[in-house]
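First comes one chain, alone, set out as structure tokens in the form predicted alone.
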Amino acid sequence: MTLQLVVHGGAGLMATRNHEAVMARCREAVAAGLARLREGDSALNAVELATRVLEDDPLFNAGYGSTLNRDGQVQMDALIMDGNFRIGAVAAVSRVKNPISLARRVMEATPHHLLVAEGAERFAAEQGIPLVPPETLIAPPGAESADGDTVGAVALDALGNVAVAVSTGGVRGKLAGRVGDSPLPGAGGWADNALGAACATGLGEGIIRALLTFRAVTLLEERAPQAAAQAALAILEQKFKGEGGLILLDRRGAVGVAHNTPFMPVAWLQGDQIVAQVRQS
């Protein structure tokens, strides 16, 4: 079975001075998750670990360094899903350093799919996940992401299982309580062991209307990943007037990448090498 892990660092403008740094960190995220896959670990563990690497870097709009809402607060969303349709997600959380790991606990320790705001943070404390002062998630001026939107990963493991993870600080200056596509299955992420997995990034309102990742994975029934990604993105753009991008992985490990924004940093395994790009050539 081919192993594969793909990560993205968010669709947007992205200052040229940050390109090398974001590509390097995306490669690091792939390397971290891939090491687990090569040890026989699950796609689910690999995407969680890769996403945590990006959440911990203020260059990306997720976890530490998330953008601020209109009230000057961090409010983060995240989702994790495996190819057997197990789902965990959180939204509008402000006191958890790695929202993707809290989403994993929702998946594994509750009968629910999505917890939000204070209730999600109370659950985190019950699960032994430390709550941090919200201000500690705000990066110093100049260190935080100015352009990116959302991070995420898709993976295929040695047993043929796929998984997706998504994490974001959301739209800069959003209304307090606004939730985008990232924690919504079928919008921010979707995984199906029979077909593959997809992860989206961009302006969430359009992605929600398009059900972008469910649409892209379903298109794998008849198209290769690159063609499926491009077709799904075309529908997002033409029918729903949306901006963003997605990464897509089929059950054989083939990769698709598409975006209609100037830049979207992506890294994945190609042969024996981890490759990265900030825009499609």
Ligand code: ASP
Second form
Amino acid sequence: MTLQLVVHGGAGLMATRNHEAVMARCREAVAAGLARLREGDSALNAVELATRVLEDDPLFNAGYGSTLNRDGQVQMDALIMDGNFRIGAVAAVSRVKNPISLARRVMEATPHHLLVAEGAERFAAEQGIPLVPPETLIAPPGAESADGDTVGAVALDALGNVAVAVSTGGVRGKLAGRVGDSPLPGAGGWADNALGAACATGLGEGIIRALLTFRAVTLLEERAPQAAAQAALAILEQKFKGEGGLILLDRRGAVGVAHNTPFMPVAWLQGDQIVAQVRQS
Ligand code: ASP
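Alternate state requested, the form predicted in complex with this ligand (shown: the form predicted alone):
After this comes the whole thing, all chains and molecules, with the earlier chain placed first.
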């Protein structure tokens, strides 16, 4: 049975970032999730774990080190979804260290798909997820992420299930309360066991209009992942004037990567090696 785990570290400029450090951390995130998959664990657990590794690193715009909104606050969004259409998401949360795990809890412990802001934080506390002072999520100057370093992962497990996870601090200087594509199913992420899974990054407003990940996964009905990712990205760019990228995985573990930003770090399993790139070759 083919296993696969793909992570990305955000579509953007990466002007000030250490490319080697970013690729090394993306490879580590894949290694962590893959170790679980090899033990027979689910795609859902693998994408959650890989995303947590990246949330905890201030190099990335997710969890600790998220970019700040116009009020100088961290406000984060996250989504997790499996190929049976189970969905959990949170938006505009400021006091949770790992929003992806809160999203998972929304999926598993509520009849809802998306909780926001104070209600989401209250639910976290009820679930025993510690609330942290919002300032503790702000990385010291110089250590914080730059624009567009959102994180995400897609995986395929030994039972043939796919899953996607997305986590972000959103776009720098956003209005308080702004929510992007990341926590919205079909925009920031989509998974369907019959086809595959996709995870998007970039300017959320365009990705929402394009329903980028639903579109990309649906294109797997007729195309291989690389062609499907490129076709979805072309529609984002041409029809919706959008900017960003996506990772796409089919049910056989084949991978597609496309972006129209200068960089989008990605790591995945190729043969028995974990490979990483900062831009599409
Ligand atoms: N898509 C995210 C948002 O618009 C940002 C990103 O991917 O860099 O909130």
